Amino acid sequence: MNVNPEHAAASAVYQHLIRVIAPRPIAWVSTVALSGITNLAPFSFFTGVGAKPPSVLFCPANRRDGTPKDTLRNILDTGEFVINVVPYRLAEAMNLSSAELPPGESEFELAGVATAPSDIVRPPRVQASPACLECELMHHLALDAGPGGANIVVGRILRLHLDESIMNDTGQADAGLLDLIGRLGGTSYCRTTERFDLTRPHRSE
């Protein structure tokens, strides 16, 4: 099967991509509107960018009517957001927060998610998330306008919050203790409960 994106509907291309670009980590992004309403939504086109500067990237698509999602609008208005990681025990709450609500309603309240204050930025953290990244907007790139149009958001990490419960004796976060979930295609997810190690090859002289 060969798919030419120029001759296929964006929705069909999306369905192919979310199944072959997998598993994908989930950025559970919290923001706050200028009105003070908090917002919480998951995004699985998400990755780290680098450590110098410490930065992350996620990609919120426009709504079906072509308008920006609350998350993107809030970030463009305030320049701030928090990325919260999603362990298995928070999967149901994360899923509930993916509902499209009117701008005046908060997904924190809908999903029954408790907040914790951030150190630097205005948006709150997810209290139960074992790792949270406070970020300021570095770059926004709108790749296309209209329904489903892709946006790239790059944030500079200002503060990392790492719960002591996920730290191992080396002082680093442990994958087994984090028990994060990843996004697959459709309604499918996976857990990071089965892992293996590979020693990186050494360059011969």
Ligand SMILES: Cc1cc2nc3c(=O)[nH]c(=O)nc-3n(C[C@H](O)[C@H](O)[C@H](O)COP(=O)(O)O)c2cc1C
Given for the second form:
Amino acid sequence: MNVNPEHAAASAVYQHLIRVIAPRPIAWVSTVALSGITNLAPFSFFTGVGAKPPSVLFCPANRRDGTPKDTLRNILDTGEFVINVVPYRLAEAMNLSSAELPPGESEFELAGVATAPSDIVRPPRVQASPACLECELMHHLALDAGPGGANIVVGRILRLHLDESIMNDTGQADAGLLDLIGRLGGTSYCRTTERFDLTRPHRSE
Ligand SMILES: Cc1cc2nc3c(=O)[nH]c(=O)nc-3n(C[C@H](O)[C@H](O)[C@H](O)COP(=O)(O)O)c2cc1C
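Would you mind generating the form predicted together with the named molecule now that we have the form predicted on its own?
Complete assembly follows, chain above in first position.
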């Protein structure tokens, strides 16, 4: 099969992309609206960018009606967000929080997710998430306007919160203790319980 995105519907291209770009980590993003209402939503078009500056990016697409999702709106209005990681035990709550709610309602309440205060930014952390990154907006790039239009949000990490429960003897976060999930295509997810090691032939970083 050979797909030319120029001759395919964006929705069809999306269905191919989410299956072959996998597994994807999930940024569970908390924000606060100018009104003070908190917002929480998952985004799996997400990755780290680098350590200098410490940075992450994720990609909230526009809604079907062409308007920005609440997460993007809040970040553009306030310049702040928190990325919370998602272990297996929080999968159901993460999924619940992806419901599209009117701007006046909080997914924290809908999904029964307790908050913890952040150190620097206004959006709260997900209390039960074992690793949370407080971020300030560095760049917003809109790749297209209108329905489904792609956006890139780049954030500078101001603070990393790493729960003691995930730290190993050498002071590093441990994959087994984290038990993170990844998103595949459709409704499928994976766990990180089956792992293997590879030694690098040449160390370049
Ligand atoms: C696991 C998962 C990953 C998702 N990843 C994305 C994504 O990368 N980009 C996106 O625009 N929407 C993504 N969504 C959908 C958003 O979470 C959903 O549109 C949500 O309602 C946005 O909330 P907001 O309007 O409060 O920002 C994802 C949903 C789930 C369950």
